[in-house]
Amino acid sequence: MIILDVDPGIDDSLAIVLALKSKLDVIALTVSSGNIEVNQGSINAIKACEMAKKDIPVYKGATKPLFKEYVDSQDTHGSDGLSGMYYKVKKEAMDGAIDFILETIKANPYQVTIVAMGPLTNVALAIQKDLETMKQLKELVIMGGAAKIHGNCSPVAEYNFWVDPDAAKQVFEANLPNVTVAGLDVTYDILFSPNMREMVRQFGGELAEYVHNITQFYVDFHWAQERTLGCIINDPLLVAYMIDRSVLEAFDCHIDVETSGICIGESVVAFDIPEAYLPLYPYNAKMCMKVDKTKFFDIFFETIFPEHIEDYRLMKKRGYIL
C-alpha cells in the first residue's frame, strides 16, 4: 500500500503517472505547499490521476512550512506549477491529509509506504500528531537533499528540504524504519532530454501531450539557468524504484539538516560512521548513490506509454535516446 505525497510540480506530475500507470498499488495522493500552494497543487495531483485515467483520493494537507517563510517555485514550475496551463479537473480534494496518513497506518500497521515527493511537511506533521503510529510505517522514501554535489536552490541545499528544513529534521531526528533518500546525486542523472520529448510528440495522443506540454516551462528554466539542454525530472526515479529496486543502490548514512544559517537546508550525510561516534550519529536512513538510468527510463517509457514500446526502443537502438 502505498501513498504518495506530492507537491505538483512538473515531475510530481510524471511521477504520479508513472505510479498510476504500473501496478504499484498506489491508495491515495497527500499534498503539501511546495512547487506550488497546496489547492493548486491538488488541481494539478487530480489532474495527473485524470491523465493516468485513475481515480485515486486526493488528500490536501500542509499550506505552508513548520517555522520557515514559504517560497514556492513557480520561477521553475510555471505560475501554476504545470508550465501556466491552468488545467480544468473534474473533482475536488479533500481535506486532512495528516489523519489520513495516520488513520491508514493504524488500520494497516507495516504495510503502508509513503513515497515523499515534495517537502516533508505532512510527515513532520503527522510525526508530531502521532510518533508511535509512524514508527509502524513499512517504509518511507524521499526524494530530497545532496550528499556529496552542490544543491539546486543554493549552493548546498536541494529544494524540498531547503522549502521546509525544520520538517526535514524533524523526519530524520524521529528514527522512522526502513527510510530511504534519494536526492540530487542520482536525480541529476535523469535528464529528460530534447530528443525524448520530440519522441513523446511524435507519440500523440492525450497523454503524450500533456507530457510535452507541461514540461515546456522546466525546459525553458534549465536553458536558462544551467544552459542545459532538456530537463531534470527527479521525482519520477522514487516511482521507478519502487517499481524496481535495481534502479538505486543505496547505503546505510546519518542524515541531519541545517535549518538556520547560510546553510540552511543543507542535508549534512555521514556514511561509514566510525563505531565510536554511532551513539551521536546512529544510522537513521539510506542514501542513494548510485543510479542505472538506462534501466530508469526503460520503465519510465515503457510503462507510460506501452503502446509505443517497440517505438522506444528503436530510438534507443538508432541512438537517438539515451
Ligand code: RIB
Contents of the next structure:
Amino acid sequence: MIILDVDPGIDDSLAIVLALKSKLDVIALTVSSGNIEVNQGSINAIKACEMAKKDIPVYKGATKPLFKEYVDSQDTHGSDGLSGMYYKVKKEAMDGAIDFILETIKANPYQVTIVAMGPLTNVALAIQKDLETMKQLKELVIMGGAAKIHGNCSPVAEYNFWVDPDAAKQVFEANLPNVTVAGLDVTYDILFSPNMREMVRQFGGELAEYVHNITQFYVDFHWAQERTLGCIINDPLLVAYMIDRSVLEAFDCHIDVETSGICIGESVVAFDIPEAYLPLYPYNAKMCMKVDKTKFFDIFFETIFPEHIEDYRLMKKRGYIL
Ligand code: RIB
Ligand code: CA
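How about the form predicted together with alpha-D-ribofuranose (RIB), since we already have the form predicted on its own?
Now the complete complex, all chains and molecules, led by this one.
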C-alpha cells in the first residue's frame, strides 16, 4: 500500500502519472504546499490522476512549513505549478491528509509505504501527532537533500529540505524504520532531454500533449537558469525505484538537516560512521548515491506510453535518446 505525498509541481505530476499507470498499489495522494500552495497543488494532483485514468482519493495537508516562511517555486514550475496550464478538474480534494495517513497506518500496520516527493511537512506533522503509529510504517522513501553534490536552492540546500528544514530534521530525528532518501546526487542524472520531449510530442494523444505542455515552463527555466537543455525530472525516479529497486543503490548513513543560518536546509550526511561515533550519529537512513538512468527511462517511457514501446526502443537504438 503506497501513499504518494506530493507538491505538484511538474515532476510530481509526472511521478503521479507513472505510479498510477504502473502496477503499484497507490491508495491515495496527500498534498502539501511546496512548488505551489496546497489548494492549487491538489487541483494539479487530481489532473494527474485524470490523465492516468485512475480515480484515487486526494487529501490536502500542510498549507505552510512548520516554522520557516513559505516560499513556493512558481519561478520554476509556473504560476499554477504546471507551466500556467490552469487545468480544470472534475472533483474536489478532501481535507485531513495527516489523519488519513495515521488512520491508514493504524489499520494496516507495517504495510504502508509513504513516497514523499515534496517538503516533509505532512510527514513531520504526522510524527508530531502520533510517533508510535508512524513507527509502524513499512517504509518511507524521500526525494530530497544532497549528500555530495551542490544544492538547487543554495550551494548546499535542495528545495524540499530548504522549504521546510525543521520538518526534514524532525523526520530524521524520529528514527523511523526503513527510510531511503534519493537526493540530487542521483536525480541530477535524470534529464528529460529535448529529443525525449519531442519523441513524446510525436507520440500524439491527450497524455503526450499533457506531458509536453506541463514541461514547457520547466524546460525554459532550465535553459534560462543554468543553460540546461531539457529538464531534470526528480520525483519520477522514486516511483521507478518502487517499481524496480535496482534503479538505485543506497548506502547506510546518518542524516541531519541544518535549520538556520547560511546553510539552512543542508542535508548533512555521514557514511561509514566509526563505532565510537554511533551513539551520537546513529544510522537513521539509506542515501541513494548510484542510479541506472537507462533503466529509469525504460521504466518511465514503457510504463507511461506502453503503446509506443517499439518507438521508444527504436529511438534508443538509433541513439536519439540516452
Ligand atoms: O529539489 C527538487 C524537488 O523539489 C522536487 O520534488 C520538486 O518537485 C520540488 O518539490
Ligand atoms: Ca516535488
